[in-house]
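Take a look at this one chain, the form predicted on its own, written out in structure tokens.
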Amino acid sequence: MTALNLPFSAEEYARRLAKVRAAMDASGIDVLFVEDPSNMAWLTGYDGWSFYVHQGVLVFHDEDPVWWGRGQDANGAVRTVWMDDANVVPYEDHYVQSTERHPMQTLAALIRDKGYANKRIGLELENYYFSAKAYLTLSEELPDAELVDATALVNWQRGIKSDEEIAFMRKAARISEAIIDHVVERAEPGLKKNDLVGEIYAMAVRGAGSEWGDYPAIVPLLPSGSDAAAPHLTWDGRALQPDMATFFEISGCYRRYHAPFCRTVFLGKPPAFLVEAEKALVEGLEAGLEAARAGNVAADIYAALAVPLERAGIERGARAGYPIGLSYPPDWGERTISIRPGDNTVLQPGMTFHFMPGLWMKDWGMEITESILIRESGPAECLCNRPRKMFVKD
């Protein structure tokens, strides 16, 4: 069965595979096992909620990749990957969550059958989806192989987005804008957070205009008041309160591509310190956008952001952004570059970031962020187009 609804052209998948093979060659890797679902999708088109079981893609230098995973998920693979059905290799269901056998035993057998039992095999070791047991099993089953760390090898190839990818991210940005517009309109004292989150999810899935929405890799985050000092709290059944700030961290998602977008809403008259923080944060954001130019480095964005914040007496301990694009839970970042001091990665046209200089102080917090695209010339483009401010509703 040939996948009928591939998100990208055959030329786009060929371009990606060539980049990964070149990186494998540079690292002396004979075969690469990719288990990160974002990397699997980027290379093959595979899209399914199956990353809670062992699965992956084998990438070779001289033949098409092989999708390997649970038998029932092979039905999804033949419907979503660009490779031939023969390149979809399932394992039986009695391997799933078994204490007597492990799926990696079948992967090792596949690798042996392909002639790579004594070769250098790259593994994404620092990854949410690859367990210590998986590594130990492969080590036991392939004693003559050299298992090498290939963490983020594919991730780094994803950094510069193609025109096709950027088009998807623009669609995700339209959904992000619609969600934030709705949040600002609906937020009022007495509105229960879980009800508002229900509306956020409805808008995220309905999409914007004629474009449908996918599920984002991170759930909505919306802490209020002193809870906003903690950046990763979700929601509960409590109502929004007057004289309190709430930041909303959300992202529209289109065919797994994200455009994270954060804004803060204050219900009432904000205190002077919060107004001053908003002013410094917006100034820092705009300085960072000016520094986000091709040829500069990631640390330059952070340095520009820091000047007005430090002038206002605000010290941040966290990084201020990361690359974005195609992602699955639990994270919409690409886990490569960080916008922080010391990261001297050169910015190149086509790179996309969540410029995320959230303020999380001892007993308050504020988020005003932008998803940005590095352009051929000039400062970065913001994928979303909404006022860069704290929204105040008296």
Contents of the next structure:
2 protein chains.
Amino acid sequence: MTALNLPFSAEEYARRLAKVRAAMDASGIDVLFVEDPSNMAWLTGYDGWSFYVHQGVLVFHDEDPVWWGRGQDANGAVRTVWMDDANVVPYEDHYVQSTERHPMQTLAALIRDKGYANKRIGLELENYYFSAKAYLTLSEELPDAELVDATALVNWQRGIKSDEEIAFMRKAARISEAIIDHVVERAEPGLKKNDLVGEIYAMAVRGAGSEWGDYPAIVPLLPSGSDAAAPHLTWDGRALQPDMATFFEISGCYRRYHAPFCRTVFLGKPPAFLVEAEKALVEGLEAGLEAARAGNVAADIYAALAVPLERAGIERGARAGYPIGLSYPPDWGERTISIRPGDNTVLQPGMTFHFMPGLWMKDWGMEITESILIRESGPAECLCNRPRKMFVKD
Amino acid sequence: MTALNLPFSAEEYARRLAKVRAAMDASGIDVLFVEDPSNMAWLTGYDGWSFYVHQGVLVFHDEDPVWWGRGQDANGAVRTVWMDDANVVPYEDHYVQSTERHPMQTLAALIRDKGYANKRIGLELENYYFSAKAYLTLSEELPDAELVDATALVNWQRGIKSDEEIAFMRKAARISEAIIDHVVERAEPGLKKNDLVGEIYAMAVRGAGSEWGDYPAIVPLLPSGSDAAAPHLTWDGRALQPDMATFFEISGCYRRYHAPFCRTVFLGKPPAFLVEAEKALVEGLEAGLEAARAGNVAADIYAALAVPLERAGIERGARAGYPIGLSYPPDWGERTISIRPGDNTVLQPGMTFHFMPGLWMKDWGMEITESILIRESGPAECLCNRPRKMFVKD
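For comparison with the form predicted on its own, provide the form predicted in complex with a further copy of the same chain.
Expanding to the full complex; the earlier chain stays at the top.
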């Protein structure tokens, strides 16, 4: 069966595979097992909400990747991956959520059959879905193999986006803009949060222009008032209140590519301290964007951001951003670089970040953020184009 | 800070803690670490989209549980857990996604400080989010501890629902019904799938009656035609087509509690083989429901379902259902029991299942399912109340 409608060209998938193989080579890895669904998708085109059971992609130096997973999801694999059907290897359903057997036993058998029982096998030890038990089972089943930590090996290859990928992120950005426009227009006292979230979701998947929207890797986050100190609280049925700030952390998503975009709305007349915080934050964002240039390092963005914030007496201990691209739940970050002191990763053209200096204080919070693209020269480009401010509706 | 609006009573949380402590005692576990966000929520009320970083709950025999996690999420913990603020222990942000340090180092320190460095520590080895690296770090940091596999220890305590929980699931079921009603009414050739998904989401979070809706743990799944052989494909912008079946796998969600409910819609005149399959499936569901009684075992449901299906020549290798209750992404199942041959778990009143005999064949698929509640006597009750059939719109 031919995969319907692969998101990228054959050349793009070949480019990606070559990068990963080079990284494997540099680490002396003979075969790499990838369970992160984002990495699986990036390498093969595999797409489906099946990452709640064990599945993955085996990457070899000298043959096409192999998709391995649950039988019923092999039906999805043959429809979505660029490899031939012979490279889709299912396991039987009685391995799913069993105390008597573990799917990794079948993966180990596959690895043995392919001749890698005593080789160096790369594993994503610190990653979603690759459980401790999965690791212990593989260790047990492959006692002669050397299990090598390949956490983020693929993620690092994803850092510099191709033109094809940037095009997808621009489409996601159009959706992000539409969502924020809608939120700013609709927010008013008495509007129930869950109703607003329903509208956000409808816009997110409707998409923008003629492009349909995919599900974002994180649900809309919109805490208000003192709850805005807690960045990851989700909604309930309470209405938006007057004299309170609500930040909206949302993202459009186009074929798994995100452009996160956050704005804060105040219903009423904001207190002076919030206006001061907004001013410092916007200055910090502008300074950070200036520093977000090819050749600088991630920590430089943080250092530039920090100056206006410190001057305003705002202490924030968290990092101020992370790379973005394609992702699956539970997170839309790439888990490689962090915009924080000590991260001296060199910024390169084509890297994309969510520049996210959220302010989460004891009893207030504010988010004004930008998804940014590092350019060949000059400061970063913002993927979304909307006023960088707290929206006040009095 | 007092948690706002805990979903359950103090007595209910005490009941749950007592059950878990008894299970720990039976396994000789001195302290239990729980990273599964569903288990964290069930035990403490903690709620937030923060499970993309390491976090968890420590359960002791002789003191209240402790929430441990990222600093910014401690702000969410003090607002959502029933324990005192002193039982909320944050770690600094530079531990997040670092190659130089790991958050589990701080958990290990906490465990040592509490006097458990050389004790038996229960860990959810096969669970989402508890990574191989987390396990290896704890092993390294606590060389004198005995690390015990406590996978699903808490999940098993969640199996029999209290009246308070069943009430939540009934609210979720009302939302599920509203979604399916809407889908059946709206489905027609030319309607774009993403537009329909937007409407589904809006309904899901709008809720039903005066009750707001929470985000389901799985996105709406609605593959059509031959793609319906692949149960976990998500949508795109293509329109519904005539002469094709589409199944809708959705769930209402009330405060994290689910009532999954699937129906299939055929636009046009269905071919004879599909009508035959529907007939066999509905017979199988009815037979399974009859067998879903307190005192029977999970495998009995499967055995009853299988008779009409085999008679119709339909082979399905997958399990036919799993327990449901409260859940977070990536899955809404409880990961304890499976309705399949060999699972001889005794069915007890208060258990809830998604009775889910999905048919995923080579080039067609159909789902007609029920969320069910095992009763004191008699066959299971269906939480949703809608015709059990393939809806034909000719």
